[in-house]
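Only one chain is shown below, in structure tokens, and it's the form predicted on its own.
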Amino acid sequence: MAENTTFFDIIIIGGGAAGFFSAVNAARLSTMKKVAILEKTTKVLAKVSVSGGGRCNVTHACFENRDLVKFYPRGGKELRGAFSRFSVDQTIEWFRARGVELKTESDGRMFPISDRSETIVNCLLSEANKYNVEILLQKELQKIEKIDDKFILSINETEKFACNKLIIAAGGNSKSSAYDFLLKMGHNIIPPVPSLFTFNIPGNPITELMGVSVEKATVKIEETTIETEGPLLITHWGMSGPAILKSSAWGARALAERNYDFFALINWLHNRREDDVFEELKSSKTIYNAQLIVNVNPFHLVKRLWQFLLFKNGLDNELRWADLSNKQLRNMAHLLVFDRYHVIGKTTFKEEFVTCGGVTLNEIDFKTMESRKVKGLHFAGEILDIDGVTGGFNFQAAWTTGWLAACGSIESTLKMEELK
């Protein structure tokens, strides 16, 4: 081995959630092995720090794996077996055993009881320190070679690392070129496109309602089968909230193909049908006959939104319910359940960048996360063509694949239960 080459038993590329979880568990489960993380930037666990508004949405309280996989637009089939080996329950227990208790919020998201992402960051850093994981920053990988049974990693012409087992947990990337080193190793890559983004609706007057939210709306992308539901938030650039983010995740590739120029249909009343809404409006006309339509909102929408929709439908605030014709009521019913917006462009959701695409999943053994192409090479996290909707699902995939990669890099023939 060349003089300028540093050897480790296991090297992990990437200092994010999946990379750290791989590293600390590999080091803990096999204390005689030298383990290192190579991170190309100056900071590790950056996404963990900013996720969940700085609180870190660790996982989601979904304990049935057959239900859990439904939150993954890509990778759900493969993850079902993986979750049977390291589940949400085991994630909770892993952090609890290290003094980090998680709490469940009403929507199922789970956070540390401290409500601070530093709690998770410090836990992982503490484990790395405890088990002597070396964290090497500003080590951007230029080339990987496999010579005999060892991986040779070139940072530059004068700095190289070598290892017996290599775990790639470099995260997602919007540029296909970022995956070139894996193409050279024989892996196929699904071209990456963004997922989890908000909708830009430039120039539309609805943006004047920024801050207004609806507890449960339905979003349908016109001319597709994509339909999602959940809270919806109006912003100064367009629309956000879980209903929109789910649409962006399930429609990641279809919306990219449209260059983020498409129409979204909003049902402000969740799943109510137009005919039923029409009948309800007719009943309101009878009940509230003499009252102004602006003052009586039978669907309990935020007043500013109700006023906006009345205006959009051409109804003057001074009209009384008795003044409305059946045609006007029918038009209002249609608008409430099929409100159409021209989306032009997207905005990354906060700082939580997620991609759809990556290493093709049929090239991975999901029992050990080992490559079927290159022996000794393992993968974890978003480098794979796996992504979940918002709510802690992407982190759960990181913990699970990180755990399996750690176990697989030690001894792929061991049963995972023996290593817990």
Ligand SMILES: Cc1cc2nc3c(=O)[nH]c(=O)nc-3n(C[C@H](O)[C@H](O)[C@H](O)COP(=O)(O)OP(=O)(O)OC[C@H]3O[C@@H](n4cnc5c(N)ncnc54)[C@H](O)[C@@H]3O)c2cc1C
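Just so you know, these numbers come straight off a predicted model, no measurement behind them. Positions refer to the first chain, counted from 1. Definition used throughout: the rigid core is the maximal C-alpha set that superposes within 1.5 Å between two forms. Compared with the form predicted in complex with the named molecule:
- With the core held fixed, Val100 shows a CA shift below 2 Å between these two forms.
- With the core held fixed between these two forms, Ala290 has its Cα displaced by at least 2 Å.
- The two forms, fitted on the rigid core, differ between these two forms by less than 2 Å at the CA of Tyr72.
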The other form holds:
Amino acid sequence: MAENTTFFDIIIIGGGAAGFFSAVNAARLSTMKKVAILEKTTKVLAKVSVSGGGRCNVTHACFENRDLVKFYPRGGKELRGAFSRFSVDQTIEWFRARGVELKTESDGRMFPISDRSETIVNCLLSEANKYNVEILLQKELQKIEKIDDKFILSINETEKFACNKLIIAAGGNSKSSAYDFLLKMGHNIIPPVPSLFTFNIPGNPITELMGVSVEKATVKIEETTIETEGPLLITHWGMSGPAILKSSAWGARALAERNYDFFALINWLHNRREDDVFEELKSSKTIYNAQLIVNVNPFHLVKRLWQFLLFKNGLDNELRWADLSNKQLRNMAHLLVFDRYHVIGKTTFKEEFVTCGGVTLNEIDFKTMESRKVKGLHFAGEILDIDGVTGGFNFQAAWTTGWLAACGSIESTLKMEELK
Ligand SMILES: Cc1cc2nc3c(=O)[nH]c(=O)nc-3n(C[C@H](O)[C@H](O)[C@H](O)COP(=O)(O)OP(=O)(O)OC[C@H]3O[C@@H](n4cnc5c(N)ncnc54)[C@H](O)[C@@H]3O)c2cc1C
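Could you drop in the structure for the form predicted in complex with the named molecule? We only have the form predicted on its own so far.
Entire complex below, previous chain first.
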């Protein structure tokens, strides 16, 4: 080995959630091994620090793996087996064993009881310190070579590292070129595109209703099979909220192919059917007869939204229920369940985004996260073609794949007591 080459048993590329989880567990479960993290920036765990609005949404209280996998537009099938080895229960237990209690919010998201992401950052840093993980900053991996059974990692012309086992946890990246060093190792990369964004609806008067939300709406993307439901929020640039974010995740690739220019159909009444809504409007006409349509809103929509939809349908505020013709009621029913918006462009949601795309999953053994192409090379986290919707699912994938890569790289299998 050349003089300027530093050797470790295991090297982890990337000091994010997946990299740290791999590193601290590998170091802890095999104390004889020298473990290092190479991080290209000057700061580790940067995303964990800012995650969940500074509170870190560590995981989600979903304890059935067959349900958990449904929150991953990409990777759900492969994660099924991985979750059977390390899932939400184990994440909670792992942090609890290190003095970090998690709490569950009404929507299932789990946060540290401190409500501070620092708690998670400090926990991971303290584990790294306890098990002598070397954290080397400003070490951007440029090139990997495999010579005999060792990996030689080049940072620049002169600085090199060598290791027996290599874990790549370099995160997602919207630039394809960020994955070049893996192409050279023979891996295929699914082209990266962003996931988790809100919809821009420029110039549409709906944006005047900014701040209005609907508890349960359905969003369909025209000419696709994408259909999601959940709370929907109107913003000053368009639409946001869980129903929209889910559409952006499931539709990440289809919407990128359309250059973010497409039509969204909103059912303001969740999953009600047009014919049923029409019948309900007809009954409302009989019941509310002499009352102004603007004052009686049979579906309990926010008043501003109801007024907006009446206006959009050309119905004057002065009209009474008795004045409405069947045709007008039919049109109203249609608008309530198929309200169509031209989306042009996207906006990042609270700076929180993930990458759809990355290392092709059928090239990985999900028991050990080892490459099927290069022995001793493992992967963890968002670098893989895995991403979830918001709610703690992306970190859960990082903890699970990080754990399996750690066990795989030291050739150990999970035992519950090892979580302690
Ligand atoms: C603002 C924000 C908030 C989020 N909040 C949540 C949340 O609350 N809950 C949730 O589940 N998910 C959340 N996510 C998603 C979640 O943060 C990511 O899915 C997760 O951090 C992925 O972990 P990772 O370790 O794979 O990648 P990263 O956290 O991106 O870490 C990768 C690391 O590798 C380094 N690196 C990259 N290339 C190289 C190289 N060549 N050499 C050396 N180092 C390299 C990077 O600098 C980085 O430090 C959030 C994302 C963002 C952006």
